[in-house]
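Consider the single chain below, provided in C-alpha cells and representing the form predicted on its own.
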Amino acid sequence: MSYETISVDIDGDGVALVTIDLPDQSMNVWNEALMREFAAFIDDFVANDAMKGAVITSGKASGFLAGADLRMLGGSQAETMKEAFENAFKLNAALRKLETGGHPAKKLQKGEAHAKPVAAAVNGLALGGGLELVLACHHRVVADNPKIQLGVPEVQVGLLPGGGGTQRLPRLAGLQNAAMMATQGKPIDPATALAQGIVQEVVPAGEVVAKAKAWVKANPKTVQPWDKKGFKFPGGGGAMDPRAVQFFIGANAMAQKTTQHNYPAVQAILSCLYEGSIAPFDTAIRIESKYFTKLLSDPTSKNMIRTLFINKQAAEKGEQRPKDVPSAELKKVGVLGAGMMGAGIAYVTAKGGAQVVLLDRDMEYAEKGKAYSQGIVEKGVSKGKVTKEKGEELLARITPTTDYNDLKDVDLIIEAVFEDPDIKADVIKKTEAVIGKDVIFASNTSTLPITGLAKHSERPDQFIGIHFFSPVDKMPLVEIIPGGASGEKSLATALDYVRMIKKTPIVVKDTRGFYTNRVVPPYINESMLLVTEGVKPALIENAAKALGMPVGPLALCDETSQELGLRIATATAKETGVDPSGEPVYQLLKTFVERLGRKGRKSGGGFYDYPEGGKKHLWQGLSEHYPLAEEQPSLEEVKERLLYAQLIPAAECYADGIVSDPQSADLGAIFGWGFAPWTGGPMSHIDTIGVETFVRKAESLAQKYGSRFNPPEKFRDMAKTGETLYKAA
C-alpha cells in the first residue's frame, strides 16, 4: 500500500519503519490526510503477518509530531453531537488498536493474547496528539537533546489532549505529574521525561532508530501496562486511594484559584483524570473524546482557537501584507536611541540574526544598550537557555555608536528616541543624509501620528510607524502603523521585519495612540475612577483578575506611572482645549504626583508599596485621602465596570477603522495588554455575547454611570439587523 504522508519500509526480521514526513508542510501535524492513511496503516500491520513489529519516525529535521491541525479542529462542522464525538474520537480509536493489536482488554489481560510491538523513535520536539501518538507506543526512545519538547499544550487554546493523553500520561508518570503537563500546558525535555518513566530510553540523535528496532526484535509479544492485571497508577489513582483524594481536593482548588473558572478545559482534564482513574482503559478513553467534544463546541474553545492560533499564525505569517512586494532582506539594522526601548529593539533584532547600529547621542548610553542585551544573554547562559558561544555570538551582532555615518549600509532604520517631535524630526535629518535612497524609516512612537512625523522626512512615502511594548524582549505584540504617505514597500518591510523577530503584528490607522493605546488608558481611568468613588482597591484588581486579566488596573497603573498619566492628561487637555481640572481622575492623578510624590513602581510606589527584598502589597494610606464607602458594589458590578471599559474604547476603534478587521482587535488585545485570553478577544466576546446583548448592557451602563459607556452607532445598527463581527471574517 502506499502512502502520501507516510512511508514504511519492511527490512528483513519484519519491522516497519514508519515514517512521517507530511510533503509541502515545514512541520509534521495530524491532518486529515495523515489520520486517514495511519488508520489505514494500522489496520494493515495488525492484519499483516509480514510485519513483525513497527517503530515510528519522522522525516523532518524540524520536528517528530506537533499535534493536530487546529485549522481542522476550528472548521469542524459536524451537525449533531454524535457526530462530533464519533469524530473526536477517531485518533483514540486508532491508537488504541495500535497498542492493543486489535484484540479486546479482557484476552490482553488474560494472557491470551498479546499486541506487536510498536516503538516510537523520536528525534525532535512531541506535542500534543503527536506525544500520544508516542504514549500508545509500548517503548519509547527520544534523542539526547535537552532542546526537544514533549507535552501536551491543548489547554492553551481551550482544549485537552483528545487522543489518549489524559490517560496514558497518568499510567505512566502518575496524576499529579499528568495534571501538570495537561493544565499547565508546558512541555518538558527528554531528561524529566524519563525521569517521570513516560519515556524508556534518552540516547544519542543518530541511534534513536537503531535502539528503537533492537527493542522491538527483543520484546516480539508486548502488552501496555494498562492493559495487565492487577496494574495500579504509580503513586495511586482511583476514588478510594487516599493519596488521589488528597490530589483531587487539592488539584481543583488550585487550579480553579489559578482559572478563576474563566477555562473550561482545565475543569474537563481534571474530570478525565478523576473519572479515567476509576475506569477501564477502553471506557476511559471514551469519557476523554466526551470531554474534548464538549469542549470543541464550547465557545471558548472555538474562540481561542481562532485567535490564538489561526488567526496569529496569519498574522505572523503576513497576512496583511501587500502580495507583489518582494521579501525585504534585512541583514543590517540601524537603532536610533538606546534607551530601555531601543535596547530592547536592538536585543530582539540581533536574536532575530539581524546586525544592529546601536546609536546615541552619547557612547556611554549606547554602550548601555547593548549592556541590556548582555544581561538578557547572562541570564539565558546561567539557566541553559542558550549556549554560551551563541550568546557570544547575538552580542558581536550588536555595535553601540555615536556616528551616524555607521549607518550608511543599513536595510532598515527604526527610531526609538525621547517622545519629542523636535528631537526625532532632528535625527530623521541627520540619518536621512547618510542611508540609502531606498531604506525603510521606522519610528517606534507611542503617542504621535505617523503622518505628522514624515513631514520632517524628505522620504514620506518610505516612513512607517512600528510601536513595541514594554519590556521588548517579553512583549509578542507590535503595531505597525502606516502613514498618510506610507507606500506598499514600507508596509512589506515592517511586516518582513517583525516576522524576522517573531512577533505578532497588527496593522493599525495612523492616529494618536493608535489602537492599544486607546483602550488601555480608559480601563486604567475607570480602576482609578472606582477608588475616588471609595470602592476597596482589593475589590478592583480582584476583579479584573477574575475577569481573567493578568494582573489588576492599579497595579498596570503603577507599572505604567502615574507621572506618564498626568503627562498623556495634560498633553490631550491641551490639545482638545478641553480644561480637566474638574475630572476626578486627574485630580487623583495630580494628587499621587504632585502632593504625594507617588509617581508608581519605578519612583517607589503608587497604590502599590514596593519593599525592598519585599513583596508588592497594596499602599495602606490610601483610605486617607479616598476614604472606603460604607455600600461596597458587588464583584460582578466592578467586574463589568472594568470589561466594558475595554469593550467600549475596543469596539470604538473597530467602529472608525482604527482596526480594520476583528481578528486584529482580538490579537492586539490579548497580547498588548493581555486581555483575557479566555475570550478570545474583545470582538469574540461581543459575537458569543451577542452584538444586541452588548448594545443593551452598554447603554444600561452608560445610563448608571456616564456616557462614556455608550455603544458606537455602528454596533446599534448591527443590533438591529443581527449582523455578528466575524461573520464576514
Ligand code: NAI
Given for the second form:
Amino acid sequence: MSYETISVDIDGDGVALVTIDLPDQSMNVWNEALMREFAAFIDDFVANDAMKGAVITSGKASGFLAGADLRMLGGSQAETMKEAFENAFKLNAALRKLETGGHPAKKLQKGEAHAKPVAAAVNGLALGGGLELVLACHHRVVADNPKIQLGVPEVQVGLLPGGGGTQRLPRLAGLQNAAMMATQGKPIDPATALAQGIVQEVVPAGEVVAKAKAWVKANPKTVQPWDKKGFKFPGGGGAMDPRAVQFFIGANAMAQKTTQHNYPAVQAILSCLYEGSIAPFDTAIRIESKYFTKLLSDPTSKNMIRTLFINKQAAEKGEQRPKDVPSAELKKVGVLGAGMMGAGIAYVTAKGGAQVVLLDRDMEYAEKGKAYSQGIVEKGVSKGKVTKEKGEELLARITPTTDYNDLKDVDLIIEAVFEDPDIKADVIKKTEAVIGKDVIFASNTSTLPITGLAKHSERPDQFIGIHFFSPVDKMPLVEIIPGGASGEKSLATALDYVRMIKKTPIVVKDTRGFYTNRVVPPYINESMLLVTEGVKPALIENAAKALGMPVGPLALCDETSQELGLRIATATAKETGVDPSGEPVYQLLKTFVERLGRKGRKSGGGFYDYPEGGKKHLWQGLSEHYPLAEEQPSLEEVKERLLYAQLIPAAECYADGIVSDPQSADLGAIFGWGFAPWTGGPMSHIDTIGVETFVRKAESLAQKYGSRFNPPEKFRDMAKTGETLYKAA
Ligand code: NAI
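Form predicted on its own done; form predicted in complex with the named molecule now:
Let's see the whole complex now, leading with the same chain.
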C-alpha cells in the first residue's frame, strides 16, 4: 500500500518501520490525511501476516508529532451529536485497534498476549494526539534530550486529550500525575516521563529506532497492562479506593478554585479520569470521546481555539503585514533611552538575535539599562532556563552608549526616552542625522500621537509607533501604530521586528491610549467607583477573578499606581476643560495620593498593603475613609459591571476603527491586559452571548449606573440586523 503522509518499510524480520512525514509541513500533526492513512495502515497491519510488529517514528527533525491540526477540529461540521461523536471517536478507535491487534479485548482471556508488538521511537516533541499515539504503543523509547516536550496541552484551547490520553496516562502514571499533565497542559521531559512510567527507555538520539526494533523483536506477542487480568491503577483508582477518593475530592476543589468554573475542559478531564477509572478500557475511551464531543460543541473551546491559536498565529505570521514589501533584515537595532522600557526592549531585541545599541543621555543610565538584561540572564542561568554561554552571547550583543555615532549602521530605531515631546523631538533630529536614509524610526510613546511626533522627522513615512507593555520581557502584546504619514515599509518593518522578538502584534489607530489603554482605565475606574459606593474591596477583587481576570482591578490599580491615575485624570481635565472635582473616582485618587500617601504599590501601597517579605493583603484602613455600605450588591452584579466596563470601551474601539477587526480586539484584550482567556476575548464573548443580548444588557446597565454603559450605535444596528462580529469579519 502506498501513503502520502507515512512510509512503511518492512525489514527482513517483518518489522514495519512506520515513518510519519507530512508533505509540505514543517511539523507532523494529525490532519485528515494522516488520520485516514494511519487508520488504513492499522487495518493492513493487523490483517497482514507479513508484518510481525511495528516501530512508529517521525521523519521530521522538528519532532515526533505535535497534536491535532486545530483547524481541522474547528472546521468539523457534524450535523448531529451522534455524528460528532463518531468523528471524535475515530482516533480512539484506530489506536485501540493498534494496541489490541484488532481483537476486541473483552472476548479475550484477560492477560492473553494477543497483539503484535508496536513500539514508539520518539525523536522529538510529542504533544497532544502525538503523545497519545505514543501511549497506545506497547513500548516507548524516547531520545535522551531534556528539551523534548511530552505533554497533552489540549486544555489550553478548552479541550481534553481525546485520543485516549485521559485513560492511558492515569493507567501508566497514576491519577495525580495524569491530572497534573492534562488539567494544566504543561509538558514534561523524557527523564520525568521515565520516572513516572509513561515511557520505558530514554536512549541516545541516534538509537531510538534500533532500540524500539530490538524490543519488538524480543516480544513477538504482547498486551497492554490494562488489558491484563487484575490490572490496578498505580497509586489507586476507582470509586472505592480511599487514595483515589481522596485525590478526586482534592482535585475537584482545587480545579474549581483555579478555574472559577470558567473552563469546562478542566471539569471534563476530571470526569474522564473518574468515570474512566471505574469502567473497562473500551468503555473508558468512549466516555472520553463523549466529553471531547461535548467540549468541541461548547463555545468556550471554539473561542479559545480561534483567538489563542488560529488568530494569534496569523497575527504573529504577519497577517496585517503589507505583502509586497520585502522582509526586513534587522541585524542591528538602536534603542534610545535605557530606562524601564528601553532596558526591557534591549533585552527582548538581543534575545531575538539582533545586536543592540542602547543609548542614553548618560553612560551610567545606559549601563544600568544593560544591567537589567544581566539580571534576567543570571536568573535564567541559575534556574537552568538558559545556558551560561547563550546568556553571555545575548549580553555581548548589547552595547551601551551615549554616542549617536554608534547608531550609524543600525537597521531600526526604537525610541523610549522620557514622555516629553521636546525631548523626543530633539532625539529624533540627532538620530536622523546619523542613521541610514531608509531606516525606520519607531517610538514607544504611550500617550503622544504618532502623527504629531512624526512632524519632527524628516522622513514621516518612515516613522511609526511600536508600543510595548511593562514589563517588556513578560508582556506578550505589542501595539503597532501607523501615523498619518507612515508608509507600508514602516508597517512591514515593525511587524517583522515583532516577529523577530516573538511577540504578538496588533495594528491600531493613532489615537490617545491606542487600544488597550482606552479600555483598561474605564475598567479600573469602575472598580474604584464601587469602592466609593461602599462595596467590599474583597467582593470587587473576587468578582473580577470569578470572571477569569488574572488579578483584581484594585491590585491592577496599585500596579499602574494611583499617582499615574491622578496625573492622567488631571491632564485629561486640562485638555477637555471639564472640571473633575465632582467625580468620585477623581476625589478618591486625590485622597489616596495627596492625603493618604498611598500612591501605588511601589510607593507606600494602595488598595493593598505590601509587607516586606510577606504576602500582599487588602488595606484594612480603607473602610475608615470609604465606609462599607450596609447592603452589598450580589457577586453577579459586580461581575457584570466589571465585565461591561471592559466590553463597552472595547466595542467602542472596534466601532470607531481603532482596531480594525474583532480578531485584533480579542488578541489585544487577552494578551494586553489579561481579559478572561476562556471567552476568546471581548468580541468573541459578545458574539457568544449574542449582540442583541449584549446591547440589551448594556442599555439596562446604562439606565441603572450611567451613560458610560451605553452600547455603541454600530452594535445597536448590528443587533437590529442580526449581524455577528465574526461573520462580519
Ligand atoms: P524612564 O524614565 O524609565 O526611562 C527613560 C529613559 O530615557 C531614562 O533612562 C532617561 O535617562 C532617558 N533619556 C531621557 N532623555 C534622554 C535623551 N535626551 N537622550 C537619551 N536618553 C534620554 O521611562 P519609561 O517608563 O522607560 O518610558 C519611556 C517611554 O516609554 C515613554 O515614552 C513612555 O511613555 C513609554 N512607555 C512607558 C510604559 C511604562 O509602563 N512605563 C509603557 C509603554 C510605553
